[in-house]
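Here's a solo chain for you in structure tokens, the form predicted alone.
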Amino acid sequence: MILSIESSCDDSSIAVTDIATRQLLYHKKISQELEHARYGGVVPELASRLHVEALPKILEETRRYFAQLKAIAVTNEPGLSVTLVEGVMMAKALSIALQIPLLGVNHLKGHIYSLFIEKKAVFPLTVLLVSGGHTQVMEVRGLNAMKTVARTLDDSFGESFDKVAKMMHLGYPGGPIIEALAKNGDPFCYNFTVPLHQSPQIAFSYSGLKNAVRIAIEEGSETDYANIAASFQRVATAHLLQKLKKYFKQHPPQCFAIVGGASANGYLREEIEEILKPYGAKLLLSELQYCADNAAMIGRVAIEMYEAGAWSSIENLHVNAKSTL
């Protein structure tokens, strides 16, 4: 078995996965959403302190598996440095105490493998990763064959939802709040400009849209929030769709996946499904419980790394907060 640890942001999570069968034997996640909600976003130092409290409590529940563990896997990149280090220090301590090897996991790879928890991985894939920190399109052929073909120039898709919710003083995380609010609004009430709609560049940008929404919020009132949320969600998603359609003209998809925390957005899932129909492409989606950061997806990547012998040493396993794919 492999014990995996995830602490890249505000979710403390540990999982135990059977190597041969890929079965998830144990998985627990403690979210910090309530603690950060009062600030409208994640406070890194607070997140770090909460990991110190939560991770040992979860680990205690996994003691019965210790004798059967073959490796310790941990997210070491990318993420918040002060929270990543909590998981990495725990992983190193366990590696020394149990005398088993370490696996340092890139949590963006984890999001891709969240599609295959308790399943066999299927490649090649074209992947849209949308989260609070990332918006990018990747061509994925395997564990070490992942090429990013488009990324955001500034803010991410998920971050823009969080910021809009914060501007409306609605709490954190903003994704589900804005999605729920949008269901009661008119998506065409506000004619926000679709970012980069005249640019031939296949890239993403949300800073301009976020500013336009800020102005609408300042000029309106709370009675306008549902319409603003619906219009924002429509345009934020339309931006993704426009760039994907442009990319598909040159690279028709056969199998397409959406991963990351923001991939839980139902409106986005429905719109992506529509643009894939002309290509007859299959759409892969993670189970909703595995969309956000979690140790189950880290454990699933770790199986592939274990079988490939992609070990990390105690001395060379470092936190890399700004790592990408």
Ligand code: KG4
The other form holds:
Amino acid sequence: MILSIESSCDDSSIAVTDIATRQLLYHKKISQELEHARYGGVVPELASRLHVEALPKILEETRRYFAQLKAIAVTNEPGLSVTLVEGVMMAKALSIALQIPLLGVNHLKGHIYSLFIEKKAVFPLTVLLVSGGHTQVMEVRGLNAMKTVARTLDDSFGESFDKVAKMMHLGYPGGPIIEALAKNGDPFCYNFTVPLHQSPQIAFSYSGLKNAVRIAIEEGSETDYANIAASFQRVATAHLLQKLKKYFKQHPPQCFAIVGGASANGYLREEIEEILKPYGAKLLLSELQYCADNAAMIGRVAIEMYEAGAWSSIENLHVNAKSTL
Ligand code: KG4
Ligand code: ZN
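I have the form predicted alone already, so could you send the form predicted together with the named molecule?
First the chain shown before, then all remaining chains and molecules of the complex.
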């Protein structure tokens, strides 16, 4: 079995996975959403202190597996450095105490393998990763064959939902809040400009849209919020769709996946399904419970790394907050 630890942002999570069967034997996550909600976003120093309380509490529950563990896996990149260190410290301590090897897991690979929890991995895949920290398109052929073909120039898709919810004083995380609010609004009420629509570049940008929404919020009243949310969600998604369609013209998709916290968005899922139809491409999605950050997806990557012998050591396992794929 492998014990995996995730603490790259505001979720403390530990999982235990059976190596041979890929079965998830234990999985728990303590989210810090309530604590960060009053600030409208994650406060890194507060997140770090909360991991110190939550991670050992979860670890206590996994004692019964200790004798059967073959490796300790931990997210070591990318993420908030002050929260990544919490998981890495715990992993190194466990590795020393139990005398078993370490596996350093890339968080973005974790999101991709969230598609394959308790399943066999299938490639090649074109992947849209939409989370709080990332918005990128990747061509994935395997664990060590991932190429980013488009990324955001500024904010990420999920982050833009967080910022819109913050401007409306609706709490954190903004994604589910804005998606729910949008259900009561008219998506065509506000004609926000689709970002980069005149640019031939296949890249993403959310800072301009965020500013347009800020002006609408300032000029309107609370009664306009549902219409603003629905219009924002339509345009934020239209931007992804426009750039994907452009990309598909050169690189027709066969198997496409959406991963990351924001891949839980129902409107986005439906719209992507539509643009895949002309290609007869298959759409892969993670189970809703595994879209947002969790240790089960880290454990799933760790099985592949274990089988490939991709070990880390106490000396060479570093935190790399800004690493990219
Ligand atoms: O993957 P994740 O848990 O953390 C990062 O790796 O960043 O993603 C969290 C992000 C947050 O920005 C959150 O607002 C967004 O995913 N999110 C959503 C939805 N659910 C979560 N964004 C849009 N619609 C949703 N339903
Ligand atoms: Zn994530």
